[in-house]
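Single chain ahead, by itself, as structure tokens, in the form predicted on its own.
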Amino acid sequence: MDVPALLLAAGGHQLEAAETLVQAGRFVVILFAARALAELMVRLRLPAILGELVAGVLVGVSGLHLILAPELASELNAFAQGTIAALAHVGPDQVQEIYDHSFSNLQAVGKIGLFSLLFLTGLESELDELMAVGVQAITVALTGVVLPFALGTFGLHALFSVPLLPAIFAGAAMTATSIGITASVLGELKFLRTRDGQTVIGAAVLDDILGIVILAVVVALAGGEGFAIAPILKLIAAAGVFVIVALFLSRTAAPGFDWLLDRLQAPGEVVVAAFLVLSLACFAAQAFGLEAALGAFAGGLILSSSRHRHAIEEAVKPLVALFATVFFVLIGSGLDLAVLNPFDAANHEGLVMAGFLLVAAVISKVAAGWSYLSQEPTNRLAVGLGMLPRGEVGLIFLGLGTQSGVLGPSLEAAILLMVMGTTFLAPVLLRLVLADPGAAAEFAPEAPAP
């Protein structure tokens, strides 16, 4: 081999080493920062997801510049850039180029986390419990979706002159209710198995279904042109039919899935079979012109009646813990909190917008607690506060809105503050309202008459 060929081979090896260092270094930064902050939040009795978000802010464009999307047009942290360049024996400019070029791989990992999280959300939906408190849960859910969506969308459009599509995205993000956070807090306070607790959980399940249907429509609109009524109605009908079919399959297809799973013997059969259903549901959603996120949620719904549901949950949860962490850190890393600097006059409108969203988000969900009729004593404030946290579901809305390019920096930060504010407030307020956990009797759905 001649000298130029040797040099070329050496150069290729150096670039490959630099790419490995960049990709491994990103995961080290993300996982270390996310776990450290998540541990802190858990010790403060707050949701771990908030730690992952804060970690993203600290290492992203608002912090250390260690995790940066190429579209942010920001330079990688100079110390990290120089360290990788020295270790791989390449130039700092080459490190930046490699970083930008390979960032799509990290985004793909984050998308796997998003779909896995939505799949797990659908899988954990207790449809039988929803039926037991059906009318009350449906009323609370409809109010908890319509009211925040209307307040957020029309408030932003009328008061702040936000264009209609970004305003709809913000309104859609306000419809969410985090089942995981609500169930965790209510369970800790011994309120989960009460009638009111079951109403909250049932309504939260419906909130997710309705909210993700709205999201599927809004994301599809973001990629189209204008607000023609016919395409919107077509999308809504397609999304509704898709969810109905998923609910039907949860009762009819799950036994077939169980039969197949019982006959598989190769290691990892549970998680592979579950991800096959997830992938097929995402494929079907995209084939019908819907957002793949709706397909991921529907895939979970289909398997929610499986005899192997708990085994599937145990197999999928570690993957969610790993990949969804990347998704949430990426959301935080792209948020430029400089737009919330109160000393910059240009930011004042964005700060007022954030305050408006937070107040509207609290009022609209709490009002849902007074939207149903009940012949028995009920803690309406607890029901409303149980619907309050937007949590990971609200962040999914924000993440998709950011990826679509519809949201501006001020609105992104305002939605993030609304999600974080409601997620922080809910556990604290519920603990105050339910200070006496023994005040509510446990509820079990009545057995059918013989």
The other form holds:
Protein chains: 2
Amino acid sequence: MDVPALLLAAGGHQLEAAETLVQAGRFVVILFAARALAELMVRLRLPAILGELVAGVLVGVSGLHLILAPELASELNAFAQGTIAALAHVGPDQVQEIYDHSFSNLQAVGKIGLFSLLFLTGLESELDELMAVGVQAITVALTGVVLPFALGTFGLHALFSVPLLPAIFAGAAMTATSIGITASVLGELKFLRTRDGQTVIGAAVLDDILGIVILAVVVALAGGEGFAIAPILKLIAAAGVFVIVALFLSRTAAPGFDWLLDRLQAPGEVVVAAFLVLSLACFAAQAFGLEAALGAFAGGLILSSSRHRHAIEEAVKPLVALFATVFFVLIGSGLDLAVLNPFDAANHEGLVMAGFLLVAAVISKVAAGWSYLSQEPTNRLAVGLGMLPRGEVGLIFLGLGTQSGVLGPSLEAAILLMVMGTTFLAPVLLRLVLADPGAAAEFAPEAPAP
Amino acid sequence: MDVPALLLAAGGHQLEAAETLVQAGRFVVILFAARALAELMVRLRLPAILGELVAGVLVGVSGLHLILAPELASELNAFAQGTIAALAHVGPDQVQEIYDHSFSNLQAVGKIGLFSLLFLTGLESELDELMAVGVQAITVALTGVVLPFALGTFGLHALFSVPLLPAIFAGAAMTATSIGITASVLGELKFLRTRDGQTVIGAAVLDDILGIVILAVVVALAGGEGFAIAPILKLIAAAGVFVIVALFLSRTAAPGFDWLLDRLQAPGEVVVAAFLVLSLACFAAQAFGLEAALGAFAGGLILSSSRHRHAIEEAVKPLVALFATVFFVLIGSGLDLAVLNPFDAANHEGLVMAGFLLVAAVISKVAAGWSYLSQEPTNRLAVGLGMLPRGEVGLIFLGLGTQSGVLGPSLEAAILLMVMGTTFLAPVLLRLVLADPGAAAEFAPEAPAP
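Having looked at the form predicted on its own, could you now put up the form predicted together with a further copy of the same chain?
Let's see the whole complex now, leading with the same chain.
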């Protein structure tokens, strides 16, 4: 019985009340849990995003059963169900029905958060700084993408007999470095403004671009026609052209955007204009056969040289704070801890796989530090560790992989653990290596402070 | 055939691509049309919200058929449908299916915009200024609520044989004054800081509170058990208690909120904390048997004396600019101009009804100017005209009334025309009456500038 029929059957008002209670209640649960855990993580000097993921686990299918995608076919928390049923004067079955039916709205809101986050990441890309650190960053970024991708994909395929497509997905999820986490930890340790620090950031930006291009190709493959070489080359070419056009537009289109923005007079002009560019770029990427996520990033990149960049950032940040949180909590909520229970022999392979992914993710990025072409004394270990946290972009891979249905539950859990593990280890290890903030500067005393 | 089944039938990737194209495309259409028309209105010195409504009409069921609620059972724009079908390699029928299925996501986003707007309205309420203009504002507000409500309800019921419940709904939609439109026009005419101007704003704030209480009662009635007196009294009592508790909390809870906010360290703390209060207040109102809209307003009222009020406003405004626009465009998109075609005899009663509502809406608010208890020279006409624009709150009534299904299409169109008419007339007439900005001040030369 679908919801419109139910509405007729039971008198619309009670069901509408139940739906409003469900939606408001879900926001309260998500924002409260995410905020509480994020505050805890910040006090432990760990990235806030870890808290949002843990919060998702706590309220999701492995925890309180408050945030529960209908695909999981699991029973809603009985207390919450009963409370809403009593408040809205409907039956508990109807609450479950409404919950499942309206869940896609929550996912849509999370997706707005995801695209806003990617847009913001593109917007904050310092293309000029990237040019300044130039060749060094490129070698670090390329090694830092190729090594984890190869190690992850072929390791999973050869050692664990994972089919090629999910193995490629997992390998791709290991490529991108989280700029936000890296920058905040390096900043705290006074390493950000050194030449090495700038190289890490430059490489992380390149990683993002390469990672999202890989994503576009992989997702298209996941839905497509298998492993014919021609469509893969076509997609890679399309993604390359798309990024080049975006980079070109970021050098040329911003003045036109600014000209237009200066002429808008109705209120809310900054956020509306930015969101129009974002929506158009998502539409264009998808129309091009690529992933909308690439479009969102490209949209930000295009506006990164706008005079109004700061105002756009300020306007987009509240959207990210609210709705990207929804996205991360949703990801955590789907993690089934049962597949990680070490006392169940059936899980052993999955656990070993998770361990392998984590180790491969650490080793391959640290190794990238040694690909750094520098004539000067260089803290290669710190550069490698700076590339470690996968954070939000890895999660985006995970979310899209789950959605397209190519990943099984144990591979999903392994990827999530890899992302959480690297995000946890990066600040801890960097603090050890850079224990004395003064020591870092010695490696590059002539570092410019851009 | 529902969408999950379709997904299996056609290979998920194409359908996902089609859904992304549909969603991104709808955002582009809504934001572009709303912005273009809002800019036009601002240049005609008319409120931007008028542009958003007209934009909705242009892209909706009476126009391009690009934004189209599935309830209208109308065919999507053939060109758009064909373009998306071609880009995503799916059939046009599947595009229509996906469009209808994902429309509730757009409505959910619009609802977030609506609640954010009400929250912002509550947040910007100047309770202290309201206290200062005190008794005068109360008489103006009460007359300005009771007169239009009575005139609208009984006029429709007696003259047009509209059943009591929809008549009450229409009457309720005539009560609230749009603070935003009134304040911006009065400000432009240098009338805002006069004593008369402050009285208008004070009365508009009270109007909002009274209007939203009436809304809570009326919507509950619309879903409920008809016209027994006991539940009505119970609801009015509940709404009264709710507002009193909110006013009490606005005087007492803000320091606690500020204390907590000062201790949050993870980024995005302002908007997350504000949205948590908003979600909790919506949940509480609905749990209390009232309307979530009242909760959203009350949530803003509670935080209106926060030290962080300005930061909260700045964080919530982008949400309003994006998503309340979606809400207004959706309202305009549902207006069926066919029911207003004067050459169709079947429409004559509806047209006369629309004319009646507009005239009643103007006369009853202008009359409120003469209820102003002032010993001093007073521009009663300007005070009455200042109360004229119904704007967003009237539209919220309309949206909820449409949703609960008590309004027929001609009454819906009549209410929308009444809202658009008053919002259009207020600035035009006020500029005529206050043609010489200096003249206004003469009525209250001793006016304090708060």
